[in-house]
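Here we start with a single chain on its own, the form predicted on its own, put down as structure tokens.
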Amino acid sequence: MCLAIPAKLIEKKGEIGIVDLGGVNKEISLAFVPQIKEGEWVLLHTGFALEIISEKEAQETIELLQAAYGIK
């Protein structure tokens, strides 16, 4: 099974950029989505931004991914 998680966009150079998952920081590719902007969220899979998500679509899988896993 893949699982692709939302990060949030922090910073971005070019096709690369750091995203914040959850306290922890990451170089990603944003090859895929070159439109993106600093503060957007994504759908991150193996170190690809696949697509940009809506904050609140963020969250409820956000959500959803911590009560599957019993985080709070």
Given for the second form:
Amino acid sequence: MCLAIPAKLIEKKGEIGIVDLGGVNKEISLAFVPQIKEGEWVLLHTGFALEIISEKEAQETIELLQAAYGIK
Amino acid sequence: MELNNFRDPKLIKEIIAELSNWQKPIKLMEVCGSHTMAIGHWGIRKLLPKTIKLLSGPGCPVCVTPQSIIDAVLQLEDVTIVTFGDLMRVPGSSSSLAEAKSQGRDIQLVYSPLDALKFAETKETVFVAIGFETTIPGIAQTILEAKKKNLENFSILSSLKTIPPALKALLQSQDIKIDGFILPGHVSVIIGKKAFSALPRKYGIGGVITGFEPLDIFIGIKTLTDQISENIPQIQNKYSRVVKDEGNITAQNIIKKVFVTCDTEWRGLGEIKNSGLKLGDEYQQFDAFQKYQISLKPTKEPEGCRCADVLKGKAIPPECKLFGNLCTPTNPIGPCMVSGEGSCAAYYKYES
Ligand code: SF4
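Since the structure above is the form predicted on its own, I would like to see how the form predicted in complex with the partner chain looks, so please show that one next.
Everything in the complex follows now, all chains and molecules, and the chain you saw is the first one.
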């Protein structure tokens, strides 16, 4: 039930956002991520953006692991 | 966004190889239904050495909702009942919401709690609010909207629950020895790392916040084995792409504005102090318990069902005599088989 999925914010109108869900546009609430900018990715759950997904953190996690295991 | 990296077989193989040398028998518990499903889906148990056992804890909101809530909802007359689909098939003492709906009761399913408000524009509406911290802020926001719109027809029946008190209760009961927790990623998005700090401090048990891709789960397990071998239990955040250490403060503030903590009953675990949420003073008009004078009545678990032990990690689903013969996903007896994220359903689908 706590399933949440990534979605890209394509439009921001105050507290309402439009995300692209695999080609389908959906209106969501941005009440918990007021600082978000269009083009960023959110973690979506029951119609609410719970948090912004950090692309930088995602990349760093992978790069650290690759370095630790000597993989590129 | 490149998230496929979190399925990178090369990295996963490296971690599996390291874990294969693990000698000391340990038990790690995941407390999120989505982790339970991901572990089954990716066949993670089979890739671990025999020394590392994964147990499922009370991580599925549907599974820990007491029957008395379903019974109470079914007592409500002449109202539109709105809830999340997951709750529909959970058997109460005598019937389920799905059965009641097939007999003509006005029961509506929504994806977002905000959608419940539109029913209240025309009819008395009760939203059956179940969920953990992931779902709670959205429900709090819905209450704020209802207040703004001055909706007199709307109320919620809250069986909302918070995870940290349940983990403490599990550790206090000492029914089972757990060596580390795989902490729920999306609950943590809201409450952050600090919310779990009592686990190492008071109980000497570490935990790792992690995501739901296979690499995430292996990183989580590896992190816990490192903590155990170094004997430094702590809470580590390995899901930093969405979880901030402090959590989502905006969402936390909205929860605090609307709800206060209360004691609440968990199916299988009994009553746990301060583990529930009820509406605060300013929002009493939306409390269905008050509005309809509901009191919850004690119930009995179905004969033979070991959900209580499964939810505590004391038994694995195949140890229940009903598993797979009398109790199956099409004919579930206990809540752990009803919910797609319940341990029994996950075992049935992936491991039997
Ligand atoms: S298999 Fe069915 S009856 Fe047995 S513990 Fe699981 S849900 Fe309960």
